[in-house]
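One chain follows as structure tokens, the form predicted on its own.
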Amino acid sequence: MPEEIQELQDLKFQGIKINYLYVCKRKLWLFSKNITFENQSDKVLLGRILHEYSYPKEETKEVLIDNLIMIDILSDGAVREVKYSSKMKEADIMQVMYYLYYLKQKGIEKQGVINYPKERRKETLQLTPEYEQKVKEALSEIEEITSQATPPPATKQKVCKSCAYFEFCWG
């Protein structure tokens, strides 16, 4: 199998796993084992409502690629993600970088944009060689974490109180 195609096979992660890697490794592990609490979270519901009603004029919303990654909006040559808040900026950036890297492996080059509609701002991103390396390292770390038999220990963070997994970890 050619190296590029093999590398594409190795990329088969949902974008949210990249995000969770930067937010909480325990959450990543739990999510990877199909232990999910998002459907019970008010914050997740608010995010879904924001997605649904933001940018109503955009025609290409919720684009599913390879039955794996869901891009919020594809327009103007850009992959756009809509986020509720910029509090998890590094996680948001890395999720978009993963999408850009994944598409590049398929021969599609785009720029990335993260929209924060509540804050009325956006972040424009380019996939650089440095970000490509960070994505590769993140994919290896995800593989390492999700292949463990037990979850990483819970660690208190600022985000814990608003996390859908709060009661599971701390209750």
Second form
Amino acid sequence: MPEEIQELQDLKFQGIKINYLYVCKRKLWLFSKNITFENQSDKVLLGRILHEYSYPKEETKEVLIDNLIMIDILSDGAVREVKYSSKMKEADIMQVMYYLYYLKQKGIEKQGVINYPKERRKETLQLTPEYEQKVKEALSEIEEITSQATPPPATKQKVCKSCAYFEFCWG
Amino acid sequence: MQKTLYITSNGRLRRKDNTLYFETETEKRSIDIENIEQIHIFGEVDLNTKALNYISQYGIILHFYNYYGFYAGSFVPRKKSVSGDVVVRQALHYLDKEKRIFLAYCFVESAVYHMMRNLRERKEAEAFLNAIEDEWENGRFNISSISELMGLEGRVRNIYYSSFNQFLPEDFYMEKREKRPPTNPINALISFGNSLIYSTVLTEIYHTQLDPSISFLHEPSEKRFSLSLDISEIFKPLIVDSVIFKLLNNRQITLEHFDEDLNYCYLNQEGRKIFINELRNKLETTVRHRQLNRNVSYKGYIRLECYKLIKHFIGDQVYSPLKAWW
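Let's see the other form, the form predicted in complex with the partner chain, since the form predicted on its own is already up.
Complete assembly follows, chain above in first position.
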């Protein structure tokens, strides 16, 4: 195996970092330094409550693998991620693709599902070679961003106003 | 916004099942624990570890004041937002002399700005305002050490306090500012208000990744949470002093609200209630923030000051202290 790919496989991050890479690179950097404000955000609280009360019949919930990635639900051979809304669909897809990729490295092949219970919608995902490549690129981009000494500057986006970091970035 | 609870009566904080109660001899009141950020305790209050453990689950800070209303200390639950990275960089700004002076200067600059702001609309204080301006403008460009900065700040503050006699009721004449213990009513008011701000700032720091013991204007050895003293400089004139002016000039607080004991002078229970009420109103008053385009309370501005410091430490944005524009 070429050295480069070997190194890439050593890059392991929490799934949420993949998500943040697509939502906001500054948020990713701050989160990686433990500068977090999620515990003060009503939106985050709503998300937590949704996780707790959705799919009460599922038994394998919140499965932590290698002390690193937290899978919301494992059922019927699928890795399921529960999300509050589909506004950040691309980020959600990449997060699940990363889980599938991670499990594949361990010799486990699964399907992915994103549940949007409030919208009564779900998205079924399959890890394709294209996505596998995209995940690898995402991992090295995370490595690059989080090893910078200073955070990427704030850039105003639509999502800012509902972000837990809004007052931090713009106040 | 999370609320602040002030307990001025005697009683007991008790956890029963998953509810927190404050019980006095005559009544039992449940406390909405999810929405409380801090509790200031002035009365004689009993509580046990069962209650403390429950309170700390919610990250609620308890501030205790003794019989005379002097700040005694705080119960601070295990900190949840910790970032080694931020603390290391915060310490670097303390160790580097220039970086330290920069921040110390910022705190004083904002404090002086708010002192002048308080005097600006008072005709009686015009001469004092000019004197402060002279002192500050002459001194502020020649500062090469923290002690020089402290000296300048002290001189400005003396002029500022001496101007109070011009527009406060005669009963509240101030010879000079004295602390520990205050011996006259005006000093007692200032001390009481300042200690409330100190503990409120401490609560805001607690919710961020800042380390409250690494400070810049004050020496970190001075007090356990000296960063709280630093940030309080900004808010003492902005919040406490304006509350005092209002209460005294409207005759809401008069000499009958003070008790004297040996050499002490302190607010009695009735006086404290009036003061706390006005201070609470002030802290909850909101002002439109120009960048956020949201209404932010005075308490919220304390939190934003903490955020700006973090951004300064991580090399994101140079710190610029609050200067009330409203």
